[in-house]
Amino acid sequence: MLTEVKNQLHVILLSVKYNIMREMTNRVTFLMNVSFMMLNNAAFIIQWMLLFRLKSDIGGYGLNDVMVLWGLSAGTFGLAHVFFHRAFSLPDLIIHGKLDSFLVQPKSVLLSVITSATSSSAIGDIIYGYMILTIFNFSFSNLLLFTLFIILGALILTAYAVIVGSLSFWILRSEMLSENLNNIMVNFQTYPDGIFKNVIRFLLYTLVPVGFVVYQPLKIILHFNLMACLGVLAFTIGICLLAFFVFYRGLRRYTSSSLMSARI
């Protein structure tokens, strides 16, 4: 079992490093990718401070409790999009019956899918949720705390992103549906909880779990929580486990295209 597990870690990190490599062909466009990204991110920063110059406080946060938060959100999509950014286009393998060439392979399927492409300017996302942390609020603790949070919310990200994704193997034409989700859980990152009040707030930690993405973190990172932190590593591991268990109940249903494209 361990072996096994070994096995397919080492093939996901293969799939990992051939897709960046195959990124960085032409190396200007990837560097112009990356430093494009960040900057885009880096322009929020005036717009909180500017709205912290009007009010100090917002929803129970202060300036720089918010950019950590904004740090926090960057660095889970950001390493959810260079490792398994395929997740965030699951509908439309499954309607369009591109699953072809992943089902004939000796590995996991879903794994095989989600890691079968990168993207580079989420690396951006990535180096800009450090720099934030380092600029804001860093300890050689929060830098720990921090890579296990993206860690652990780049893997809640995506296996949400794979249970609205493999809604396509039941309901037509989903794509919609999927994409606004997965846009809500990326939207919702960016703001404090504090602003958001009994049913939204129950649904940030239910249906669409952004609490657990970030919110819970934030406040881990603050003040420390050993019985939270272990709350959030037992939502990671369930979410993962329904993923898993959707998608290949899911892959039941699926319609084959007879389109078997080779990947290089």
Given for the second form:
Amino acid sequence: MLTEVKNQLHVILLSVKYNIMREMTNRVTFLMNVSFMMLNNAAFIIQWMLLFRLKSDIGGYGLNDVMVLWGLSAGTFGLAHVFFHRAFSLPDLIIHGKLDSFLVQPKSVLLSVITSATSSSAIGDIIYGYMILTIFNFSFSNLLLFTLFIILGALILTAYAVIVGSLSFWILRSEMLSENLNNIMVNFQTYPDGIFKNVIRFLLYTLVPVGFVVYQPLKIILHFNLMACLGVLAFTIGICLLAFFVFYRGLRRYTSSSLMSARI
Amino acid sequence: MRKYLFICKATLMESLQYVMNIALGFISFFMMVFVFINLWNYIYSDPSKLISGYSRGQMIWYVILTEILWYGTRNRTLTVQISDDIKSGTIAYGLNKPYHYIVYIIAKHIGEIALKFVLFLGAGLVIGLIFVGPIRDFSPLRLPLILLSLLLGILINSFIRMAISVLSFWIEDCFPFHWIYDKLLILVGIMFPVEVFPQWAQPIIRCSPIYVVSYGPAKLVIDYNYSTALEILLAQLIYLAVSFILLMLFYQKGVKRVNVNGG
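Could you output the structure for the form predicted together with the partner chain, given that the previous block was the form predicted on its own?
To see the whole picture, the full complex is given below, headed by that same chain.
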């Protein structure tokens, strides 16, 4: 069992390594994508500086806290898109019958699919996340917690994308729906939960689990709480298991389009 | 001109087949607007408070209108298609056809966004009326000027995006430039009216395309006065001419670099 997990992890790392090498074929474009993504994220600092000029606290947080929230969002998004970029375009593979080449591989189909592409600009997101932490709230313990939470957050984001993407096994043309649901996750991630009220706040910890991706981790980074930490970990395991279950349940309904394709 | 109208009409008819896809796009739009409604409600803890001269209702309506412009006019034709046509060499097929490639893209773009924009406008108005209530002091008599300003704003935005995409003649990936433009538009034009920015930044923003693309049309709806309307329309006309000339200049220069190698 342990050897199998080790082998699977090795395959994932190799897959990501080759994806990145492919992305780096054109160095200039690669570097531009990474640096422009960092600039893109940094632009939102202006938004928050303006908002904090109007009110000294927003949703119970100060500027530094919101920046760490942004760092967590960028980090989780970046890590998810570096390692599991294809999870976010799952409907396209399902609808157009592009899963065939993955079905014949000896390793996990789901993991092979989702690790088969990498977004180069997402590397910029990860770097930006760490830069933000360093500037706005650095300490060694925060660095460790930040790293832990961007890993867990990336897993939650990916699992969520797999679940909503797998809807395509049952619902025809659900591409837009899953894209929208993924966008909702990203949209809510960059605003503090304090501005939302009762029902919405409940939804952010259940149906759209942004709460476990960034809100709860931010609270733990600001005021450490072991139980809350274990809560995030338990949720991550739960949603990952659910993603596997939903994907393989849906895979039974998959029909090939006999599309001839090559994975390069 | 008739052929371009026909292209526009044909694309519009095609988009009618995908109304459901457009409707699903409302989810993202609604969520974004919803986040801003919550954000502004939080900042305006006292509903009678004015921020930079705007009431809570005006501020939320501003965001709704600029988001309508953003979501209702976004189109891959102006960005992805032009870049792909240039990079793949497909543009060569468009050069020997009896139309001008740039005008063809504009006609296609208008056909593609017409229905989408109207639907987003309707959805935005409903959301605004439910969450904020009617726009203060709004008069239907101003509609012709507002619609003209909206149309000019959409055209200027299209010309600028096309001019950026045409840069693909020289650089392989022009998307970083689209990102910058998008970010400028989102941060400076969509989220806040110009007056919220520090005094020193306001003249710079008023000279930028953001002023004519998103601030101008939205301002005329939420806080109309005759002199502002004239100022905005004049600025829009200048920007329309400048952006179109630049676009054509880039295209004429770039298209000479096309090198077709059979196949």
